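There is one chain below, alone, in structure tokens, taken in the form predicted alone.
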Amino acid sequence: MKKIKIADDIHMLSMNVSDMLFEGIWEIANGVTLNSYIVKGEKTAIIDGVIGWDGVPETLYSNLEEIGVAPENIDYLIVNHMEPDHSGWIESFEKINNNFTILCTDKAAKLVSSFYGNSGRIKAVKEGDTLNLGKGKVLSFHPVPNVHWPDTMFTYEADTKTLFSCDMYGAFGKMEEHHFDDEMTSEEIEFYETEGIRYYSNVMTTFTSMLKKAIQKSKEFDIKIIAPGHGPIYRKNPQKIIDDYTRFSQYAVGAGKNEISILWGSMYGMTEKAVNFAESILKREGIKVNKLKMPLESESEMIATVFKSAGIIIAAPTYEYKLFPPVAAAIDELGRKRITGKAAFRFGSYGWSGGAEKELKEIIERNNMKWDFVDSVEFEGYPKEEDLIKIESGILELIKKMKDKTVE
């Protein structure tokens, strides 16, 4: 666990975690940070926490003491969000301190009580409520429901103009030497762009409409520092991560980078022949290609890559009168995540009968995905010359559809 001063009398305690599935689902190949914040006035508050992930609560306590905070003297626990990666340490904390107050939203209060007990210690806060810690440190509380749980809130510290944004403005990816935006190399900036997209698409995108409201709420504050629950701290240019999240929210409803992702599967190589042809056409046209072979690609990577692409090619054969199951499952998960409005084109092989196209339409309609499709191309067996001509035409039409959706 690392101790980093982010402003006068405000410290971050951060630990890297890698050997886990985030939320028990999402592969995080590059790990994730869990960030906790200490705000000291005459009284002391801890915002979120990380005990429970390493199984050793003493890790946090010894780090607190090194920054001049005795754990038994902490007055307030601020729970911005009740998900256990932010709150799982409460039960252990109570063993050394039985004189603290938990501040959280009304919806979080019910969850704290049901997860950990502590109902007598909880004080529910509402929009604009404040907590004066003394020595100029005043915290205010601002609910941002469904980012991405219904209980989430921002905490804002007025003296240093720091927004503790919880899961909002977070990213996957471990932090090693550099923890602030103004310390990052160009490679690290690119790394957190990629990991931010992965984080948003895997964890947040279902709730994009509510995240847009949270982005607007962010603009109500005079912000010098954004301190999220996961990922880097933004102090040089906090507007950048706000702009990034605005862009990510556009990706969720059809926009994307000038890229095409080929979401594909092939039983015996017939559809794969057409995939290889499609890749050659896209390279000729100067379009970046992302190939996602299902079921070999992880679900986390598949969602993130489709999410950020302005155009999607679905290349999959008919299998038992339906769409090739690994590709069908992937599209269904994209629908569940409410990734809508993408420009798309599908082609694929069939043997004795078709049926893939029918199931694709059922998935798109059932999930209300509103993808804008070019007419599909199906071919019996391997793709003949006339099929490849149709596929090339479909790809060129897809590229035209992408033009109004491209947002870098």
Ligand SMILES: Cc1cc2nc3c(=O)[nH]c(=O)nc-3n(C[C@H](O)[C@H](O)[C@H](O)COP(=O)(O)O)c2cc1C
The other form holds:
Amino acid sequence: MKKIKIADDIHMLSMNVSDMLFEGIWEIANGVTLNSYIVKGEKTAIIDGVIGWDGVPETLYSNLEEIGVAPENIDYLIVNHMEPDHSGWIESFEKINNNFTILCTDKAAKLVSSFYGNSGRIKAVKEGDTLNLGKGKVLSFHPVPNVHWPDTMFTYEADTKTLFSCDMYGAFGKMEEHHFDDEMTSEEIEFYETEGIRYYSNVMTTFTSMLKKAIQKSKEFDIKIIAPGHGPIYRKNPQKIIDDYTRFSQYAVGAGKNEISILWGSMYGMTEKAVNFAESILKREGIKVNKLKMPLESESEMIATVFKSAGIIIAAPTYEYKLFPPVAAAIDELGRKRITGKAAFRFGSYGWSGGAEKELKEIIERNNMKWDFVDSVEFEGYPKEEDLIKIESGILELIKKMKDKTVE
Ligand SMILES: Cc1cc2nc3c(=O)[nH]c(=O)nc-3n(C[C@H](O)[C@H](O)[C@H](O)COP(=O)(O)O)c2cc1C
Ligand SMILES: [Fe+2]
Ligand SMILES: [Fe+2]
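Output the form predicted together with this ligand next; the form predicted alone has already been displayed.
Below is the whole assembly, all chains and molecules, this chain first.
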């Protein structure tokens, strides 16, 4: 756990976590940080306390002591969001501190009680409620429901103009030496943008309509620092992460970078021949191609890559009268994440009956994905010259459809 001073009397405690599945699902290739914040006035508040995945709170306590905070003297625990990655240590904390108040939304209060027991020390806060810690540090609370869970809120500190945004404005990716946007190299900035897309698409995108409201709400504050629960702190240019999240919210409904992702699978290489052909056409057209071979690709990477692309090619054969199952599962997962409005094109091989196309339509329909498809191309066995000609014109049509969806 690292201790980083953000401003006078405000510190971040940050833990790198890897080799785990985030939410029990996501293989986070580059790990993630869990950030916690301490604000000291005459009274002391801890916002979103974090412990390691090993569940050992002693690491948190010893780190608090190193920044001059005795855990048994903490007055307030601010729970911006009850999800256990931020609040899993409450039970342990109650054993060493018998005199603190938990501040959270009424929805979080219910969750804290049902997950950790009703401690009788919870105070629910409403929009605009404040907590004066003394020495000029005043916190205010601002619910942003369904920024991940229904209980979430922002906490704003007026003296330093810091927005503690919890899951909002977060990113995956461990932090090694650098924690602030102004310390980062251009490679690191690009790394956290990519990890931000992975985080948004894996964890947050289902809630895009509510995230848009939270983006609007952010604009009501005079912000100098954005301090999220995961990933870097923005103090040189907090507007950057607000702009990035605005762009990500557009990716969720069909926009994307000028890239095509080929989501594909092939049993005996027939469809693969057409994938290789498609790749050569895309290279000729100067479009960046991302190949996602299923089922080898991780779900996390698959979702992040499709999410950020303005165009999608689905290349998969018929299997037992349906769409090749790993590709069908991937599209279904994209539908569950409500990734809508993508420009798309499918081709694939079949042996005798076909059936892949019918199932693809069912999946798109069932999940109300509203993807904008170019006419599919199906071929018997290997792709013949006339099939490749149709595939080429399908790709050119897809590129046209992408034009007004491209947002870099
Ligand atoms: C397990 C299995 C099930 C299949 N089921 C069907 C089917 O229901 N209908 C059909 O038209 N072809 C079916 N096929 C044939 C494939 O669609 C055909 O071999 C196609 O060329 C495979 O393309 P690929 O080499 O890209 O995987 C099946 C093939 C396998 C191996
Ligand atoms: Fe969360
Ligand atoms: Fe979180």
